[in-house]
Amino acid sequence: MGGIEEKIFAVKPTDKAVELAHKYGYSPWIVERYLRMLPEEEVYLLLEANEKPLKKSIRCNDYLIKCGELKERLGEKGVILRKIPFTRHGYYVERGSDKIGYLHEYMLGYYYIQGPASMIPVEILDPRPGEDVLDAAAAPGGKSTQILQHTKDKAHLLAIDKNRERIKSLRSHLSRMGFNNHIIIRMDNLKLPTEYQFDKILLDAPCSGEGIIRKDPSRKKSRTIEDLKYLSSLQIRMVSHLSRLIREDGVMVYSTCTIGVEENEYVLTKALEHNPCLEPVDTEAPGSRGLTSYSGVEFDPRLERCRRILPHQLNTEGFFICKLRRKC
C-alpha cells in the first residue's frame, strides 16, 4: 500500500480522538477521521447527535393510498405522524411508533418503514415511468418499492441482489405494496452481462454502515480499518462495472449509508479514473457537499457535487449520495 491510498488508510489516532473515543465509545481510529474531515466543534454536534435514537419514520405508498388518508387512518390508531421537509413522501412517527410494524395498513402495503435520509437517494434518482431501471443492491426492498412508487409502477425495474435470505423480503415487500413491473434476480452485480443497458442505475452500495450507529450503536467499535479497505475495493469495482450499464445520457446515482470518505469520495475519485464517460452532477439535496481533500489527498473536484448528511445536521442516520451521468 502506498500513495494516496496510505494517507487515507493510515489512521494515527492523536491524543483528542482518543479522548473523544473514551468518552463517546468509539474505537479510536474512527474519531480521528471525523477531526479530519470537520471542524472540531461540528465533530462534537456529531457525536451528540449519534447519541440520540433515531425517530422511526414511515415513506407513504401514494400508488394505494392517499397520504393524508393515511395520515387519518393511522391517526385514529393512535399513531401520529409528522411530515419529513426534505423527502416528498416521508413522515415521523411522532408518537405510536411501538405499533407501526403491526398494523393493518402495513401488511395492506400502505407504507414501507424507512430512515429520512435513506429516502433522497431515489428522489436524485428520478426515474420516469418507461425507464428501464437496475436497482443493484436491491434487498431488503426500500429503494425498489421507491422507484416503482415514484413511476406508479410503469418503470421496467431489474432488482438484483446477491442474498437468498435478503432477497425473501425484497420480494414480500414489492408484492406487499403492489407492484408488479419488476423482475427480481439473485446474483453478483459484479457479473451482470454489459450487454443490459439502463435509463437509470441505483447503486446503494454495501458498505460498513457507519451512518446508522444511531440505530446500531454497536458500529462504534465493530468495523476496524481493514474492513473499510475491503468494501471500498469492492464498492471501486462496483462503480467502475455499472457504468459500463447505463445508456448514454443515463443516469447513476451512487450512496452509502457511511460518512467517511473511504467509501465515498475516495471510491468515486478512483472510478472517475477508469470511467472518463463518468460526469458528477449537481442535486437539490440536504446536506453538505462533498470533500475535495483530505488528509493531504486530493479528490475530483467535481466531487463537491455529491451530498453527505451528517446526523446533526437534519436529526437523520448519516448518508452520502451522488448523482453520476453518462455523457459519453
The other form holds:
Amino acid sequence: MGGIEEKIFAVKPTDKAVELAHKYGYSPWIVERYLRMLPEEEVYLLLEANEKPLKKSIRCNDYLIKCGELKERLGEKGVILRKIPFTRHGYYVERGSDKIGYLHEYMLGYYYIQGPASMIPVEILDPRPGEDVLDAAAAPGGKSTQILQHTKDKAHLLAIDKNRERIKSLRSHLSRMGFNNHIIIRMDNLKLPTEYQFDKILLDAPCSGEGIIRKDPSRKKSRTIEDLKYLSSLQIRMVSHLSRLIREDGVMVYSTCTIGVEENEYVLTKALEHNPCLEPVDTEAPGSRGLTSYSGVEFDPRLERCRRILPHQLNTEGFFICKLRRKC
Amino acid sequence: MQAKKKMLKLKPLKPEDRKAVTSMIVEVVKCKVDKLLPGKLYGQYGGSHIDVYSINESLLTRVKQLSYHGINPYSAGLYTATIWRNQKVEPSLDLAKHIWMKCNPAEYRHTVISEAGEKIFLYGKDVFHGNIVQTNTEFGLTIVTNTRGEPLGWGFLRRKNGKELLIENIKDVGWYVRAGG
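Show the form predicted together with its partner chain, please, because up to now only the form predicted on its own has appeared in this conversation.
Below: every chain and molecule of the assembly, starting with the one above.
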C-alpha cells in the first residue's frame, strides 16, 4: 500500500497546473490534483465556481415552526428565501443575508445557517425516532441539530467533539433549536469504547476544507500536501475505529467538506481493508459518483457508490459523502 | 504551582437541590413537575455552580454506561436550571422553551411584551411598564413572551417603587447571539 500512498501524495505540478494556479491564486499542487481528477474543461468550471462567493442558506427548523410561516415572517423583514430543491428543509437567502444571524427568529431557534451541501449527509443518514445515533465530530452543531430535527427530538443522540470552545457552540445551538434528547461529550472520538453500539453514525470528519474555498479563499494556499497526509491518516483511524461501533446492519455516513481523493476515496479504501464488514451503499444524493481510479491508483470499486458534490455542479460548497452499511 | 483541575461529575440531584429546583418550577407552572420534565434530575457537581439536567431513561442508560468507563458527559438531556453558589436557582432558556412546547399558556406564568419591548429585552435589558402588554401574574419569576406567545426568556416581574410594573431581565434568547456561539 506504500506505493499507493506515494502515488497519491507525490504531486508534481505540470505546466498547466502552474498556469491555472497562478491565474486563480492557488498553490499549484492543489490544481494539479484537480487536473488528475477531472476533465480539463471541468477544472475550469470548478475554479470559476470557486471565484463566486457562496450564496447564504439556512435550514428551517420545522420542529419549532412551519417552514412556510418562517418564509413569510422573514419576508416581512426583508429576507427573501427560495427553496433549495435537493434538500428537505434548505432555503437560499436571496435577499437580506446580512441580517440572518441576528433576527429574533434566529434567536428563537427557527433556523440554522448552513451550506446547502452540508445538509445532505444527515438526509442520507436518515436517522429515525428511537435510534441510537452518534455524531462523532459534532461541533458546532449543524448536523447534530439536523439529526434531532429529522426525528422530532426522538433519536438518542450522542454528540462528541474534543474542542473546548466549539463544544459550547454545539450545546448552544442544540438549546436554541429546542432539542433535549442528547448527551454531549468532550473527548476524542478515537477513545470512545467499542462496547458502545449505535444504529447510525455520522462522521463529518475534520478535513482540509477545500470544498469551502468559496467561503474562505485563504484555503487556496493555506494547506500543504503534508497537512493532507496528516488529515487522511487521522480520518482512516477515525473511520476504522468508529466502524466497530456500528450495530450489525447499522449505517455510518462519512462526509467531508473537501473534494480531493486523499481525504475521501483513499481513506475509505483503507477503511474497507481494515473492516471487511463495511459495505458502501448507493444513495439518492446529488453529485458525481466516487472515483475508482486516480493517477494510476485503483480504489475499491464499490466506492463509485459514494458522491462528490463539486461547487459548479449545484452552486454549493464542495462535499464528499459516502454511506456505509455494516453487514456483519 | 499548577491549580488542581476541577473534576465535574454528573450525579443524581441532592434532595435539597432537587427541592430548590422543583420549587422554582412550581412557582411558574401549574402542571406537575414529574409530568412536565422528561426524566430524573441530575446535577453537574464539582464546579463553581451546578448545572441541572432532566434526563430520560434512554439517555440515563447511556450516561451510566459512560460513567462506568470514567467518561463524564458535558451535558445530558434537558438543561433545566443552574444553581449558583448562593443557592439561587436560575431557570434555563431550554426550560422556558420546554414549558412553552408542553403546556397551555394558562398553565404557566407569563408576561407578554410589545414589539419594542421585545427588542429591548433581547438586548439583555429590563422592560418597563409601557412595553408590558399583558401578564397573568402580579409578581415574581415569569416567562417573558412576545405578542405571538413565543418564549423570549425569563424575567422577574415587580413594581418599581411600588407603582409601575417592571420586568427585570434574568435570561433572554438574545444570549444565543451575544454569548452562545
